[in-house]
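Given as structure tokens, the chain that follows is alone and in the form predicted alone.
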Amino acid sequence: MAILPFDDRDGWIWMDGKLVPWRDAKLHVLSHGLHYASAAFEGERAYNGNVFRLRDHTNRLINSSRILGFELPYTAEQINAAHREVLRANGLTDGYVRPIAWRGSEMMAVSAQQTSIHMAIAAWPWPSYFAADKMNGVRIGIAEWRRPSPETAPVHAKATGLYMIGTMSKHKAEAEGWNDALLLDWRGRVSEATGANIFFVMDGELHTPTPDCFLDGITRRSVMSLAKKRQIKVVERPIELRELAHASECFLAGTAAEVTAVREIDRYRFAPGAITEVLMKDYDDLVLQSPEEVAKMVAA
């Protein structure tokens, strides 16, 4: 099948407070972002027309951006409009949506503090990230490549930057026969997937690592919820890639993959179970909610 390719298509972005033609939606080569990774973003999903918990994901671009050292020049209300604009602009009630912010191209150093501001939002269809294997499992080999320490990078942002190393871990898992990576921590502890956080259901109860040097997930945390709803302990601990082998079944969480079974990670083996299975569902009744209903059941 044809792929789309993302700079030649119909459609409209949302950029710098008004909406362009899909193909016209550009920026200068000499922008800071592009250099120096002066950039933070989101992904987020459409449901019904309802971005999945908008609010939330808009105040971590906004959290994100000043972790990077910028203001937006726009308030959380004129984003989540911008949100709305986009999906009504694209003929969307479902897809996916990205938006992202950067610094301008006025100056070209490592330090960039006269540059502007710039933001844009995009949608488009796309499916499930994993698609077909959601419940019959993903196989997920082990990175060489390591989620650094928060001393080192601004691991609480949603930083582009830090995504080169989901980028190389990826490819290189792809060539290897897997669908994803597992990244460990710099000390060598479980941390997530390129993309998503990860859950192990060990003894009947749902462990996940700390987050304390990849981001808390939106869904993550949606998927947390939705397990103590269920009377199921949910226990946040660092995790020891040994510990793989007592784990009974394993799934990813995060906006791209939604909610998706894994069954192999390197040598270890799962078999994708009730609890997965019942998480899977009740997330994929819960984004089909409305946002005030959203913000009710994740309520801690």
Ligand code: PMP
Second form
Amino acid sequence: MAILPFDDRDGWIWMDGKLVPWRDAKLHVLSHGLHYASAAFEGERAYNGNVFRLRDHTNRLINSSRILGFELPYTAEQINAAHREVLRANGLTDGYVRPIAWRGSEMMAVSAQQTSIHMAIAAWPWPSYFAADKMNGVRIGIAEWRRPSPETAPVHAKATGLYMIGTMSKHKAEAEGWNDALLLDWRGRVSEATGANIFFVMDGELHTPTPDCFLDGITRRSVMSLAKKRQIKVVERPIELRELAHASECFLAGTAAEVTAVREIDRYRFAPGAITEVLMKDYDDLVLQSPEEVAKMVAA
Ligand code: PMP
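Counterpart to the form predicted alone, namely the form predicted together with the ligand:
Okay, now the whole complex, with that chain kicking things off.
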């Protein structure tokens, strides 16, 4: 399948405070963010003209930037308004939205105290990450790379630097014929996939790893609220790989993946079933609600 290159498209990108033609949204090669990964980003989806849980995504971007040591030069309100501008300018009501903030070119060394902070927001159509496999179930291999401990990396920031682990792991998994990779954490416990959190159904309960060294995803938290509304018991706890033998169902949860069933992880097999199906449907319904309704639904 031919992919339309991301730098050769029509449309508008919000960059440093204003909309610029898509092809002109460029930065200098000597940008600190490129060389030293001093950058934080978000991955969001718009449904029916509203970015799902926009306030939570914007707050996470602000927080990720602070963890990396910089302050965004815009308020949350300005960032949220910029999202609406981008969607409108590109004629999108549904699609993927990618805000990113990075350190600029004033300094080119590890120390970057005097760099300016830049920000851009782009949006494009992106129907489904795992497309036809959402209920059928994806197949996941186990990565050689592990999620680092919170003492080793800023694990709660959506920081670009952390994604080198994901890309290396995903590429190897794809080369071996899997759809994605499961990352273990530095202790060898189950953590998450390369771009989504993971859930298991064990004895009718929903079990998910404690997010102590990876993103506590916005989709993850939404799914946990939905499960509780369905009287499904949710258990956050450390999960060992060998316990996967006792899981009947497994699914991924993330902005891009939404709720996607998993049918295989290495030698473990799952049968996408009733709990995955109901939470997939509840999530698909939730994202179409108004922001006020969503806030109410996930407040639990
Ligand atoms: N983990 C990783 C590594 C991710 O990239 C994502 C996607 N942002 C998630 C988990 C899920 O987070 P969210 O539900 O907030 O999209």
